[in-house]
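Take a look at this single chain, the form predicted alone, given in structure tokens.
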Amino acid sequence: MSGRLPVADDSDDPRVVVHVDMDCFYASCERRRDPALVGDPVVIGMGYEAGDTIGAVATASYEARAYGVESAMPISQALDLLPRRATADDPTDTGVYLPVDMEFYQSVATEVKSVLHDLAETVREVSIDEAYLDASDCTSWARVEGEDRRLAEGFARHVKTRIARKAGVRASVGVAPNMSAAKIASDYDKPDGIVVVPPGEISDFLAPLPVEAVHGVGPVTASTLSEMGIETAGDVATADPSTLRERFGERGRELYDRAQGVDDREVTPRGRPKSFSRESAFAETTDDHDRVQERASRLAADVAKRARSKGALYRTIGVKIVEPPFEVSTRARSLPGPVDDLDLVRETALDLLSEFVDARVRKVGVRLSKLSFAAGEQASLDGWDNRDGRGGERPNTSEDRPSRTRRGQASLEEFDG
């Protein structure tokens, strides 16, 4: 089922440009996993265990934050101005330090952008933690009868709530007609916030705020427009663009339109696909396989029509689970070629899932990889494939149908982000 939000048409609206950013990723990650860590100051870093001298600080929480803890600062640094607490029972001004889990977050961004890319068509995913939807095709700038508030603010509700839902994390949206201030509109309520900033309402939220703030300016750029007295995007909007181009280049006329909260860029997905994948969650643990392969089914059935309508083939199909607490487990089969064909899906996904018949299961998921998009590659069945008389034989590989006594011999493939 579609996770989109029923609107009227209204094609002559401007775009509606969703930034979606993780609040304190990693931390967040970590205090999913374990909820004991809310409310503590947590760092998230590599270089803090003793004898280390060299380390940095990836993510440091809100409450870390308060005590000067940034990220990529020097873990020594970080130490100095939070100690690490020894113990449960001294926990005054002292934060917990973790380290890196990549494997974790990643698995968690993987869930985040699942929702990501069920409820819009268009999706750039710029890092583990950030990504741009172009929302025109699912909501609208229309205000909401009776209301003195637009569709597109209950569409980013709607991508909070989902996030929060399927991944257990907390997520900051900003909406706006462009990416650049969309992206502005994501970082000006955080943790956890939604501001939306509507056609014809840009340039007046820009003005007040530094110039730090407008898209591409960093420290020294803003260390040299102070110098030229321009300390506000609303400077920077009604400076001489002349100037500003004969300071910074052709760079100096978009820093003056993006201030103006001008910025004509699509948003565009970042190279093609590695890999469609579908997951759902069970409202409860369950230990009902008939009802695991069921709900698995139905997602093989979406991840080969979304494969299908990108004009993609695979050669890998794979089945993930999730068992309490979050035990991942992933299996995979490779074929003999690149295919299109959602009856294999589904009965690869399925075979493969026999090998967790009394497993209980939070989470189900189907993944193809191995994508090729040159329509000519694809292998046909009839070489291979004998089912319903069409012809051939399969090959009989380890690889191709493992048995049940033959566990582990299958292809073996993480999911990624």
Contents of the next structure:
Amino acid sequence: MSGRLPVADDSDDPRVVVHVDMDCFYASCERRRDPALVGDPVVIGMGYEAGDTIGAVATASYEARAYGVESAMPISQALDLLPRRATADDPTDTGVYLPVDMEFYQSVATEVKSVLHDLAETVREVSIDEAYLDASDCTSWARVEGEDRRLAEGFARHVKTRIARKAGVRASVGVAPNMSAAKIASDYDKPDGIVVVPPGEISDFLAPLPVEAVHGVGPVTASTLSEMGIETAGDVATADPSTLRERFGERGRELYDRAQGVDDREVTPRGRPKSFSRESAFAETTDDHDRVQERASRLAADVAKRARSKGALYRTIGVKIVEPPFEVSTRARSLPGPVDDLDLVRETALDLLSEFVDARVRKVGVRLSKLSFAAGEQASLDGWDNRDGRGGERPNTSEDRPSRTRRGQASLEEFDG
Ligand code: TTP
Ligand code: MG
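Having seen the form predicted alone, could you now give me the structure of the form predicted in complex with ligand TTP?
Once more the chain from above appears, this time first in line as the rest of the complex follows.
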């Protein structure tokens, strides 16, 4: 439930960002439907019909990639590399060619996304087979006692297992303190990969990678960089930033930052906002309820002002408390009608928090949901950057319904009210 604008936050805990990218997605969907295809070279053709030689490769299973077949290649070229099984006398070194069935792939993607939304409160869906999660609430960078492993790795494994079990397809997962490193990590050990890049290790991880691995570097940029003698992300990171700027303009700066592993974008959901929320972590767990209240008052004011600035009215006011290690509790109260009332937000939030007077608190949050918009304000929706809800379409929850959830079981239902 993090907003895009930085909240007063005295925690310097790095975020745990998880990037999920399904392996050879369309081919995996076909394999789920027809398990006999598992282990075979499978090519999915766009603009292709059974028996055709026209169309382009949408994706190829890793077995087909071993023959040189890759996305965007003409089917005719793929057939040269990997003949069609259906018309071959000998099935050895042949592949199964299938046309795209978008409707089916979309339905599998919906199942995958629903698993992700169950696992983390903040999910940014990027494409049919790709999403970012901010998992900071459900895991951390702490080391597993006695092992050279972080808790976040276990979470990543959990994500993979759940997707496999519930949606029947396989994902590669990258975990890092920011989005661009997480994306590179998910791609690093495909297929079926889990790559964890802890805070402080991003630049070492990036340094040996080819420049193409850096976000925003396509073939054209890569070849310009190569002319400049820059081949790896490490070369970019140690290049003179002003030279990069001369050559690439503002993008040069971004390139430089990304190659250093610097990326302060927050994971924010896409689409229209269903709620506004703000949360803030304490540097150290506190049992000082006055401090919690003080922080919550500030968050309440922030979030109410934000709603007002967007012309939004709200009907549900909620709070969230995170107790160590990852116990998330939420409480929400629904009002008889939509309001825009800063004092009411503050009073309600503090009242809901009074139940936690003895709690040890790691994080506190305030959320406004069940939004409605004054007529004429719709235009201001574009460019909203605090898209942190997704539960608005869910049935409303009962008043002050208690919920206590653990690790990744998430607080979705109640907090989304
Ligand atoms: P990608 O995630 O790029 O590829 P992928 O999932 O097939 O393989 P990988 O294991 O490398 O992630 O794209 C997701 C889906 O998007 C892919 O299955 C098919 C479709 N797609 C196209 O239709 N055309 C393309 O050129 C690419 C790259 C993908
Ligand atoms: Mg993919």
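Superpose the two forms; the largest set of C-alphas matching within 1.5 Å is the rigid core. Here the structure is a predicted model, which is why all the values come from computation and not from measurement. Positions refer to the first chain, counted from 1.
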Exercise for review: Would you tell me if S309 moves between the two forms by 2 Å or more at its C-alpha, with the rigid core held superposed?
Suggested key: yes
Practice item. Inspect the rigid-core superposition and answer whether the C-alpha of R143 shifts by 2 angstroms or more between the two forms. Key: no
Check your understanding: Core aligned, does the CA of E355 move at least 2 Å between the two forms?
Key -> yes
